[in-house]
Amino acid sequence: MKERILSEFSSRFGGTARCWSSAGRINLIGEHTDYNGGYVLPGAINKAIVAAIRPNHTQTVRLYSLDYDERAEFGLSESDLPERQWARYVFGVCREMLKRGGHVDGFDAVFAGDVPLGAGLSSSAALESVFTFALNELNDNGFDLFELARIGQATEHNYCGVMCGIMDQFASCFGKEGQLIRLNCKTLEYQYFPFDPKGYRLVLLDTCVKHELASSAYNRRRASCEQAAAVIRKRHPEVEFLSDARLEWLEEVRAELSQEDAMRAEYVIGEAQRVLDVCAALERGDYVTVGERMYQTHWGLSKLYEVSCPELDFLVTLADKQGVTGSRVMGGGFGGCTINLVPEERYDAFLLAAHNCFTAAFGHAPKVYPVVISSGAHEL
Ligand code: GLA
């Protein structure tokens, strides 16, 4: 991919450029917990966005997206917000860096990637992170990795309308080969967990369903959680975030909450515990427990958090019938992929059944992505 990008760079802008790469991510468990101050367990994967970037010593950014075959050009002032959605991610990164006292020289860039879009693998965080990394180095800004992750997150909040948590940008910045990372999203403490489940394979099945209104639905989930936390906090002031609450405390205030807010809170409080259970199980190599928690997460996300869809529920039900150890929707939801922990000996039969049954039910096959846990953002 690097060669293709550099050759495009040379024909558009002349000469050559430095290249950076930043990965998409998986998340084993801990969904919708990041903005609730809970734990997540992501890892970067072997699907990435690569960008060739060279300062042009002007106040203008010139971009070309190979995948969209589209170009964009913008200045670096707040009023220069570009039209194209993909260009807003790059514009946001520049603006957030400048707001934090960083320097950003104008630049020329060509980028492309193989992170599937809208599949729950964080292609947007990969795009943000490749530019935060590169611009940090090219401009000698010296921001640390957490600040780079925050710059990506603030880009989503302020320029893309998604009030996301820190997980995706964190995974893109901190990812390491073969390692999942448990992040406490409240304290930002983190720990690497080697992940090489002997006898199992991790595979994603992409429903190819994309929800048009996913970002507003996502923001509504977040607002519900904040509302529930505020009500619980009145009786239990130690509840800074919803993940700090206990189920008994939710029961005490259930009558004061809308049914919807209570359902969202019930899911989040359960999920906070499930991540801890999974981490303990990983330490003893107990993948049966890991898998059980994954199924519980899925049905919580489907029935209480309501971010699943018939295609995802279908795949998870099928996985269960096929003896798959764990399966669930991954990422924000409303479509995208399931993540599946599959015993080696069931792998082929599961993929065949998924292909045939899903096609019979929905008219197209799910896409299959075997997962390889890889490194995060870096210069190539
Ligand atoms: C999206 C967001 C993340 C996180 C997940 C759900 O990927 O960007 O911050 O909230 O959804 O776990």
Ligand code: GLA
Second form
Amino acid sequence: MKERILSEFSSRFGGTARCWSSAGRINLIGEHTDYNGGYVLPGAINKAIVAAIRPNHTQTVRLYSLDYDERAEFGLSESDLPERQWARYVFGVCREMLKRGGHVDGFDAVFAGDVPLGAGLSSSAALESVFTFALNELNDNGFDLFELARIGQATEHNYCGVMCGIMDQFASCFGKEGQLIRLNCKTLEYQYFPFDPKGYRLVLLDTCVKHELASSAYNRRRASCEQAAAVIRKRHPEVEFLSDARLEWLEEVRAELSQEDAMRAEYVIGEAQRVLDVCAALERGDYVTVGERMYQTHWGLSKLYEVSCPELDFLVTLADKQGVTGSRVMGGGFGGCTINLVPEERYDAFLLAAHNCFTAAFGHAPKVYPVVISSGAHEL
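Shown: the form predicted in complex with this ligand; wanted: the form predicted alone:
The following holds one chain only.
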């Protein structure tokens, strides 16, 4: 991919350029915990966006997206917001750096990637991170990794209309080969855990489904969690976020909660413990326990949090029948991908069964994305 991008750069702008890469990400476990002050466990993957970038000594940015076969050009003032949505990610990075006292000069860039769009692998964070890393170095701004992640997050908030958490940008910036990162979403403390699943493969199955109720349903669940935390806090003032609570504290107040709020809280509190269980299992190389917790998370998301859908439940049930060690919906739910930890000897049979059975049930095959935990943003 690097050679193809550099060739395109040369034909469009002449000469050569430096290249950077930034990865998409998976989240092994820890879903709907970010806004509840809990843990997530993401890792960068071997699917990335690569950009060739060279300063042009003007105040104009000239971009070409190889994948979209589209170009964009804009200045660096707030009023120069480009029309194309993909260009706004790059514009936002420039503006957020300038707001923080950084220096950004005009540049020429060509980029492309193999992070699947719309699959929940955070292609947008990869795009932001490749430019934050490059512009930080090219302009000697000296921002640390945390600030680069915040710049990407603020780009989403202020220029792309997505009020996301920091997990995606964090994983793109901090990712290491063969390591998952446990991030405390309340304190932003983090710790690396080994992910070396010898005898297993990690693969995503994309249902190619996205249900429309996701945004309103997300807001309702977030409100449920805040209501449950507020009721528990009356008895246990140390509960700042729902992930701080214990299941026995939830039982103390269950009669004071609606059934819906209690179900949401039960899932979130249980998920907080499952992340810790998985981290302990990874340290001892116990992938059977990792897989068990993945299944528990899925059915908690399906039955208690109610963010699954028939297509996702079908794939997870099939995975279990096929002897897959762990499977669950990854991401916000209502469609998207399952993430699967598959014994190597069952891998081919599982993918064949998923293709045939899912097609028979839903009229189309799931897309297949094998992934390996890899490095985050870096210069090539």
